[in-house]
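The chain that follows stands alone, in the form predicted on its own, written as structure tokens.
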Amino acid sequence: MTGPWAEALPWAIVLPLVGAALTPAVAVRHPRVSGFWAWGVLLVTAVLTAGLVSELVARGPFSYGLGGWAASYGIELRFDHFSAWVLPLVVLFVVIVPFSWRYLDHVMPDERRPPFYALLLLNAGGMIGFCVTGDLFNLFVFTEVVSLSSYALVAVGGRGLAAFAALKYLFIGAVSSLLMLFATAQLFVLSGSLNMADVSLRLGEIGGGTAVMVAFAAYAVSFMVKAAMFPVHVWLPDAHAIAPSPVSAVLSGMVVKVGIVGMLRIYQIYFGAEVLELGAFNLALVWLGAISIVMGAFFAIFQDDIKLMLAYSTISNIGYIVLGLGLASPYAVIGAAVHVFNHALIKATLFLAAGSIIHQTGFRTLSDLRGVARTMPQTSAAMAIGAVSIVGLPPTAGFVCKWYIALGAFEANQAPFGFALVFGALFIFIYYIRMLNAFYFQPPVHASVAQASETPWSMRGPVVLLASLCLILGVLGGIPLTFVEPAVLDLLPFWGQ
């Protein structure tokens, strides 16, 4: 029997999706107001998906059934472990909005304000709908949500370059989103059912196949390139490095983490079922989460664009969740789920501190940055302890997931990989030595940065508080751990097989 916040269930994904079909009406008369509109759906669904969370830690994961119909008719939506990611995805889009209320007045006309945040509040709302969906054509339909909003986020800032890395995502994202679409239907065909505990019990019954296979290599790779897994990453350093910088921290941050959770849902299914032998598969994703780690990095330390080098370094952060997944033990899964929402708020920190940067001083290369941490102190603090988490140094939030990860491949007897772990982040910490370098003791060189300010607190708060929480949460890394580790360990006996 499930308490009363399982009946808001279904709020937490209608409030954003009708908050965004609202907007325009709401700004019709003043477009800037549509700023605080979306702020307030979103602290509205921060105390609803609390309230789930703390039903879940109360009473465990429960579901709730639309319309009364059970399977496999019915819509089912389900709160797991894994669906509590949703509380700090949302906390991090009520941090990201006042950031841009300011920050959009130097990039866009205030007419499109109204648009930019129901597009928001519409991506909000598909990443809720994906992570507590229990049906696997919803699961679809979300995604679709959330890409469709994502092409028209990363174009809505500007013209020339941001369309065509718009439409670069959005060819590819097609892709992928009819590769998922066909694993759906084959699926479906195979089993007479969409809800995804369903679907599970059947392909148990009916057993492995061919068509089985099939199906869960098709999502394998929709996820992967969702993931901006190397090498079907070419999509994400062009749209990264091009939108806005709130949308930098909800894509980079959040979006990509789309194709993991995905991912997680499937093992769910598969791994419950028992129907496929899936060791070569985690070998290749080991593969690929190390490729990408080395390769993400590499790419990253050849770039003089602050936005750019960050996005090649959502590539290789990706790799580790990867790596982690593959390597199948319950230290490397733990650490990968964790670093799901770590990596969140690390990229969160990061884009947000180099919007602020490239805001005051119109610039967004390493050249012309030099000297900026002399004027925008605070600022280049908080860049600077982005930098140091997501390299995994201690006392930071990324210390601790690569740490699991790392023991995780001593502990599954694949040391090398463990070692590649390392490697990656020594790259890592190369390429952000550079960028704290140029900041911290090379003079400026031009005069918009001499004379550069610190932004004003609507801007500089959020950037403070999620720098602030990069420190907290490599002390208080339990904090996640209480809800990555039951979903794992319910997982990992079938896991390895």
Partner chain sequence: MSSWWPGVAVALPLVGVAAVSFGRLTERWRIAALVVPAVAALAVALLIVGDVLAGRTPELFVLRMTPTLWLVLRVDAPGALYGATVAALGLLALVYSFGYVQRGPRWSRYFAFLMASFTCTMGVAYAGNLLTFLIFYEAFSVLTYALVVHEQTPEAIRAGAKYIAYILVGGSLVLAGILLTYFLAGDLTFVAGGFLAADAARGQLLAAFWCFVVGFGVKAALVPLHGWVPDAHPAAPAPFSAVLSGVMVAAGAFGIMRVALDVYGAPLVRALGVAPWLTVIASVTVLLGALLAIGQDDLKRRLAYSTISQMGYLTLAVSLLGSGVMAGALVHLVHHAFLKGTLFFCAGLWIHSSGVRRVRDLRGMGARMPLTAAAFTLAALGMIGVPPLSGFVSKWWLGVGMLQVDAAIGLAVLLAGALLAAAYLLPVVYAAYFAPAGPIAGHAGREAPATMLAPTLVAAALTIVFGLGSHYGGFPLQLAQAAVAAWFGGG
Given for the second form:
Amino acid sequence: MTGPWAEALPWAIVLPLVGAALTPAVAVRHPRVSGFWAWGVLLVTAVLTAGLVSELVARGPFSYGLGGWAASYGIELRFDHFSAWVLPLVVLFVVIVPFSWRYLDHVMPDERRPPFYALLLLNAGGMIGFCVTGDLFNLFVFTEVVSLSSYALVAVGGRGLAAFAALKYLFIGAVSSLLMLFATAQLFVLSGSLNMADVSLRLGEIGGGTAVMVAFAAYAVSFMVKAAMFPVHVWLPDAHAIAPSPVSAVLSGMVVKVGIVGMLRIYQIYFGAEVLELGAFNLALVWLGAISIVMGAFFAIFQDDIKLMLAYSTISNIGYIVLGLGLASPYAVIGAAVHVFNHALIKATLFLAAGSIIHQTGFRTLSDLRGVARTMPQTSAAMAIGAVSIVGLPPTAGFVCKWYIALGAFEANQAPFGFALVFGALFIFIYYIRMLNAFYFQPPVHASVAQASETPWSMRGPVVLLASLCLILGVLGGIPLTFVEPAVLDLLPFWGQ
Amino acid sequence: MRPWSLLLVLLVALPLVAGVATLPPHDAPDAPIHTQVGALYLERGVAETGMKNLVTAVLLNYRGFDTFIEVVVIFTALAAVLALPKGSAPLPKGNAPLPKGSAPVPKGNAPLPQPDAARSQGVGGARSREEEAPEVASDVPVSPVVRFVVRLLAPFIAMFAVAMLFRGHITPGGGFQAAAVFAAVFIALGLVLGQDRAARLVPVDWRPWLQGVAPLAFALVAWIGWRLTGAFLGYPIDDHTVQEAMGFVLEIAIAVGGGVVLARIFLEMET
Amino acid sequence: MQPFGLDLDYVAVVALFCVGLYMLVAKSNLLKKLLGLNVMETSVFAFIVTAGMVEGGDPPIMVAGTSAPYASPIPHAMVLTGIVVAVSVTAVALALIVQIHAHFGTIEIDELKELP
Amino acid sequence: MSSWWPGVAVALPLVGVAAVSFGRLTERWRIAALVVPAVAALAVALLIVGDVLAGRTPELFVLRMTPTLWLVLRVDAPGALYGATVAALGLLALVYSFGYVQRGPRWSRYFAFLMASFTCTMGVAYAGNLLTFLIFYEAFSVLTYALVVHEQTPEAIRAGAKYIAYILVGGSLVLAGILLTYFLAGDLTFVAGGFLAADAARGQLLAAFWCFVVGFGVKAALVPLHGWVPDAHPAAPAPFSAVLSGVMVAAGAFGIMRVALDVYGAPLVRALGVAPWLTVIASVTVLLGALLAIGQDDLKRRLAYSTISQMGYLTLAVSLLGSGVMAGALVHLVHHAFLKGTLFFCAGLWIHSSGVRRVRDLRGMGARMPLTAAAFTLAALGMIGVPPLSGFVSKWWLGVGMLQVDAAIGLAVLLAGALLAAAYLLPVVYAAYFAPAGPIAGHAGREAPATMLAPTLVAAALTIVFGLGSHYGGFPLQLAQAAVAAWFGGG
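Output the structure of the form predicted in complex with the partner chain; the preceding block shows the form predicted on its own.
To see the whole picture, the full complex is given below, headed by that same chain.
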């Protein structure tokens, strides 16, 4: 029935989690070992997930009944095309962790490294679990692993303000998780089941009703908070800006996508059950996405702090994704799904490059960082590539997404949104051009900037690698499509097409 | 602030009430919650899992994976608390400047109230551990009576926890409850004896292993189950002895690991 | 008792949820906010457990002296998990509040906002 | 016909980029690593011209961007013509730059970006579909930003901001047009005579057309959209101004040609009824650009307005949709590149050797820098259209083509443009030769070093060569006629 790699499914989740539990013990004598340990664990996990993806490509989606129980009886793990997202996710972790080895030198004393890396591993494991679980309550528990570790990761970098940002994130995140639990409980009460496919089936039998809709609304709000959509984005900028840069890369690139993936899962349930009126929700998503794009960009323009700027641009980019989902035409959904990958990649590039610059110079505002390209040419080049990429200029990774989503807008007869998308990107470029001007074309104002040296290779390597991936995925934009297209085709029947 | 809060609460309340109003009545025996999987568990649970307490059966067997992730969550909380900067530890050199200009957060850089001044007001006995006398927690004004009673009762409370742990398969109780009680014993002892003496109850070398013991035990049992039944975290249905052994390993690990984690969180928080 | 078709037990749960939400939103003290969060969590747990009860049901423990109908075991397991999650979130939140207090000397939002 | 050569021609300049960015070479080797690939690229471009003249269409499928769209290079006659122009002018500008650009930390940056935009412009020339065209077009637009602000003076930064804002808005419009095109046709591959179906929704066809025209019009400096040109040219280093004016502004006009004739096709453009509007815009561009040029005192600014005016001819030709006039336009594209290149090179020489930027300060330059002044004079006469120089040839064909399609207004615009060209260029010549010499500033008065003078003289000489040899095989006219034959079917 299934190939040998299917057996690896639960282990791919458990490995980073157990690795995290072992981290303090492994690193008890030499705390710095924890960094290498975390990297090793993630490498093995990457191999496992690559195996899973190969299984998916070879034989299509597969399930795993945990404890030997059949799907709706026990907990089911399901590896479908949307779950395939875990592979790039883990690979990004593999790239980010080496960056953190040296970066942490100025963030925390050695003895706090083991719990830090434990948190990173927990975050990775939680996200893998989140993507592959087929059980609603299990989804909640994984959400909590991801969220809890994210709250803490925000706060590890500093005192006071960092703790405050983390606490704000925690309160908002906890409420959104509670809404999710509430919705899960309601669906459970309605259907008597927690398995997603089963719930969808039974909801179809029940055929809607207020409670079903309220549960949907609760899920939607919950995942909107997790994805930092515009009106409920308030937790994001401070948290992402204040966290250590590798953490910002993880949070901005990946953790916010939990909201997107979760939304897709819930859509699968509801549209599978055919209990939702599509048009109104899609229209709401389109508008919310458009507003997020504009407001994110608008706030970003006024930031001087480079990381705060990047954090606001995340809101903008999540707007792209949601806009694409809301347009609900094949091209748009493909674009949105590809942007889930590509934005993670681009944002990781930008945050790591920004982190390198902050690490080497000690400054983090544009006005302080003038002329840094002279002393850190490679990092600045990576930053420039990331900037061009996130604006969506060809031939970079961001362009592919913009292309598809805008095409989808025409396809969905929503041409104004297509134009809005194409020109909204320019709005974003305003602040990146400010950044590039400051880095490249203005003389340094600080000695530490003028005398900064390039980062050590353990930091520069990941940055350069990610930046080149931004370019490669631009000219070879078809690569993520191989995963995304079948997934979208899976979903589109539910999507009203 | 308040009117807006009330408005928000109302906005949230209305759909929630509307939602729960249309749910099936909660104690009707024919509600879906009692007729679907739940009914099957009640029907076959004892035969399939060998546990008379079906809550434990669901917890450890049918939905054992949830419990696995759950122990991971408390481990996450511990890792989180451990990873936070310590109050008295000096910051490493060249700490990155904090971001400026994000609206709702007070802006950095300007001199802030001195932590020491803050601490003397004392929320939760906030004194650094270095200053603390190792032998007696003289800073905690504990009456001799309380100290005596806690010390007297501690072994019995611990015994009760053990009883809860081992009777968990037939009565309400089990690993998590035992963990909570264990942790309570620790914390009570820490309060009356001083944290160092309480901490000494767990040897230093064991701590990194003990705090992760619950996830590790789960992974081990999951692996054993995989070898035995071919399914991750699978229990051999027809061999009740093995089932029970696996269950006990998990329960004990949850109790010990959970207790250690909870106690450690308490100790770490005393910055 | 179900006046206006409302299940009063569920309504009580929602009321508890709202009380918690109000505390979380309106209170200035971070600890009180956290307590509000806990009240909200408790309300959701109460909701789940309530839903699992059946009229005249015994706890789902198959020993002598109990008989059908039994309350559903799944909600109990869910709530147990939920409680652990809630405890963990509370622990992290408390640790953060302790840090904020150590750094700023206050845990009142109003005062934190006024700091330079 | 599948061939590696287009890819080689496009990729060769990247060798130079790599050499100056990453290598730790000595200066001599760096210069070699820049010049040799540029020469090779020119050689390959000429080879391709030969290929195309022999009736072949070299094409190279580079990468698969999306499941349905390839990054593809396909060289047809207009592409080969434009590509060879880019390669030649690029080489001249490169050699000139060695003398012009100061040593220092910005040296590498300048050459890296120059070569990178060189690559991308070649890509624009050889692009086989709209997506490839867009990618290279946007890429060189963004890359040239670094060259516009190269001097890092406040004016340069301001000009750069203006430039990038104009260009990106234009690029986005082009993208929107391409998206609409793809949506309408499901394909983007250039086909001589157009591939858009005439029965598609008229509103969408119109919307896409105007997106294209406005988008490319920004680059081509059509009049209401020309704002960046007079600021960017004076701010940029002279050799880059030459390239910018000679081939990069032309890229916009080239894009309009591609869209009108390879995407829509002449019949569809006629059917849409947009051509008269385009004629009006282009005529206004020609005349207004020239009129504004007369008033400029800054020489480079004057030349920039001249570019606006001259590039208007290309759009004018497109709007008239005649075979003869298009042949003239293509020839003019090539000839203008070298004429304007010469003029900017000369302006750069004056700036370099004596810091003279203003026309009125040029008094007496004819005696002090005779070769430079001679080259300028030659190019100015060519630009006005004095026979037998190259400018005359292109204008002759433009005029003949206009008569073919009975476009009297076009002819009037052409003549008026030529007269105005005389009005803004001859005063410069007059100032250089005949005005009484003013006080000499600085170390003025000697010819520039050979590395700078040689490209200037070569470009000036090409003016004569192209003028005299235009009817022989292998010269631009032959390629242009091949292109027109493909577009309009038999000519």
